[in-house]
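We begin with a single chain expressed as structure tokens, specifically the form predicted alone.
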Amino acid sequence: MATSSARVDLDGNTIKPFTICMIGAGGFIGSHLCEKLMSETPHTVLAVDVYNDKIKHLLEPDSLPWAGRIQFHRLNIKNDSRLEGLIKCSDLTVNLAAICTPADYNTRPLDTIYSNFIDALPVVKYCSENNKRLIHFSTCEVYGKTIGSYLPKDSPLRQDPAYYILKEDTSPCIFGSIEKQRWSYACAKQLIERLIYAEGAENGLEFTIVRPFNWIGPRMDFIPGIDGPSEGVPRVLACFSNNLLRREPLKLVDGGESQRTFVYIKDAIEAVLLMIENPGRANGHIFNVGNPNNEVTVRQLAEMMTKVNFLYSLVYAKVSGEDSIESPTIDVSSKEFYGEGYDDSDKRIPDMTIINKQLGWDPKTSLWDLLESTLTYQHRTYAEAVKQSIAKAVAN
């Protein structure tokens, strides 16, 4: 483990232990940004979530070499009086906490609409008033549309990259319209972000803003009522994982069309653990954090993944016996697949200067390792839910 003494920031200042407040903390991003912070760093964590399955083996037993810097206090942010207090006792807060399944964009506008503004308010307000430095995550979502998806389709402008490059300081962020409720949790996030910055503005509050471009990797929920929710659709790739491991077609909205870009979680937490010990670099920055190299359209992501599957099953079937098959694809319509008030966005391609200006940040995983590193996980995990699954079932 690293001691605060042979830790030194960009400008090689020596980084001091601190105290950490990370809401949502038991989630995908959280688990994994718990690990670095235990195995990597001095910090302390207060990790404040619901549920803390993703970091139980953090968490016991007592011998655990960081045992005594990470806590786990199990609250709601909605209607918790102990989170001002657990914040006032850290010296940063890291706020994870949101909805942010697709699904749920169109089904439950309105509790997506809460979650990630109404629900975000005491976090900033109570961060503000004691003078506490804030990272808090966003979305690229909140890019929208980019301007070139309005230009006639066989516009040559369409391929000029200062029409659809997402920048932090100047792209726009263009929804739809009102109907196309798809757009709530995005004009949610948008809203909280200026909230924010406007409090650093009028009031002085630290704040460090994190755009993730489709962070990817092992514990991200893909498995629906083990993992992740049991209703609703989940992600795109947590969408074909499922497909995949349960030997069903992947489905393409709209033809697959749309292009998008993923990064490595163990990546992209590099990223954050350099916003958190430079705060000199990161305060009062909004951050995109992605890979613009692992650029894809969904259709050809499902064909990647179906290769990755293969390949890993030409092995499986060794040991289980099972004939390997190849998971053809199908096309489904929007509204079909997320129901009525879907919109999507045609590119989320992340511009990297600021990060890199800013921390020297580049990412490094290909998309081939990240899928083959995640699915191989999945894999794993899939197969142990079937087991105790069937366990249960002689039990009883």
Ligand SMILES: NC(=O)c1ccc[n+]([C@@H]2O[C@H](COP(=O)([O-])OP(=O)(O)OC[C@H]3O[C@@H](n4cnc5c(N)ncnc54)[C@H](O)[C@@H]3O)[C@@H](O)[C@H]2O)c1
Contents of the next structure:
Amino acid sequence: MATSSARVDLDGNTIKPFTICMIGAGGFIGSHLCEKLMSETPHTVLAVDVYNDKIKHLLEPDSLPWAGRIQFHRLNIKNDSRLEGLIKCSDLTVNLAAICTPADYNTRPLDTIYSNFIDALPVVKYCSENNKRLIHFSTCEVYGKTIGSYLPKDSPLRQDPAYYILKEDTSPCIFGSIEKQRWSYACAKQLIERLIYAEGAENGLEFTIVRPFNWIGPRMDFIPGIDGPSEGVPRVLACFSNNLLRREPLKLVDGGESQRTFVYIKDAIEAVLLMIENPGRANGHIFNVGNPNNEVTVRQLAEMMTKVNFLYSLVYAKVSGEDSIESPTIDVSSKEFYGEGYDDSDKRIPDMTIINKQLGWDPKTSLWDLLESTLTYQHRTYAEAVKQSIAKAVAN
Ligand SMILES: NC(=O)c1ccc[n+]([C@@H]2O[C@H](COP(=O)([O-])OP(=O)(O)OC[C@H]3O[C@@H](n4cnc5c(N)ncnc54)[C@H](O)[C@@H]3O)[C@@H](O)[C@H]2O)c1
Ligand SMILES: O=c1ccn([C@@H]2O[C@H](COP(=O)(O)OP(=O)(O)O[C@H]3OC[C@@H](O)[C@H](O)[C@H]3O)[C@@H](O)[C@H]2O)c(=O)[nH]1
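Mind giving me the form predicted in complex with the ligand, seeing as the form predicted alone was just shown?
In what comes next, the whole complex appears, and the chain from above leads the way.
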């Protein structure tokens, strides 16, 4: 419930209610950001998206305490003249819209480049021309691969943080060759970052760029065949959740040796709210938002999710030990799983200096705890539907 007492920012200034045009509000991050803004702040959200399934619970019924502070506008920013008006009547625009599932990058490279660069151009233009603040969501993927990944496998320098820590104002962007079309996304994100930065430098656009490092939690992507296409390939959390729910082996692409750091969506949303409510500290900055303490290989993630899932099934699904099989893992080639042109980031550890200094933010939730709450959500949301779909498949 938004309190009536005045909220103050990090410098003690009263935060006045304002209007936010949130593009992509119907997605994973957008839905959590809308929840946070409605339940803890007096701000108004113009939620722009082509879908609203993940925010329906915030839009109805009219008796909700924040009714009137969130409006849904169903529009595709590729071709809708209403976009400029929505940006003009807002104080701040947050742009989350993107194709951001790796399975699309090398199979739909044109759509990926258009979505992450071309379609963002009018958003930047309207903000700059109308002197409106912009918070733009980029990705940790703009760093690509680490410098250390080019060292000999047994080089001791690979253990030197200078060769793998990713820092906003010093790290290079290192992508694979052009035929590795996986990098279509990261390159489009890099170019829109550079355009936004140039709009700031040349035309005074007040911008903040966010580089999320694998934010995970409830409502991320979809479960294939349940609330997304059966042949769809979501990001790894949903892929592994789907395998566990269907008691299938978890597929480890190229042996699951890539490393990632995962941050709980609720921790990350705290960082975004600090950026929204502290323009003086956020404008002009690029921020890594991740959890360097939650690093695992993909194989370790699969093993951890299997363990959490096993414990869940013992405690909640009322199955005895022998019933709930531990899903094994199997190695698959990236060519088989994603197709031609796939490539990968080897390691993603965010340097936290700038976000600590500017916003005093640190992530709190351990990987085990965030997996526990997320897998509980996945079971509660999908287990019954998956059981039905398996039964139907068997019957047919
Ligand atoms: N989740 C993460 O860990 C992560 C990591 C790095 C970067 N990001 C970035 O954060 C942003 C949000 O990511 P997410 O995980 O919430 O993804 P998501 O796919 O759940 O949400 C994106 C939303 O944008 C909407 N959208 C896309 N194109 C649109 C268009 N033309 N018009 C209107 N709406 C459109 C989609 O319908 C979707 O609801 C993206 O820019 C993504 O690149 C996310
Ligand atoms: O079933 C699977 C799915 C994925 N993976 C692997 O798991 C790792 C993570 O894959 P994800 O699909 O979650 O996506 P990535 O972490 O590579 O990039 C993502 O994170 C950053 C954001 O920009 C985007 O949301 C997306 O690009 C990759 O190494 C992938 O090959 C598997 O081994 N098995």
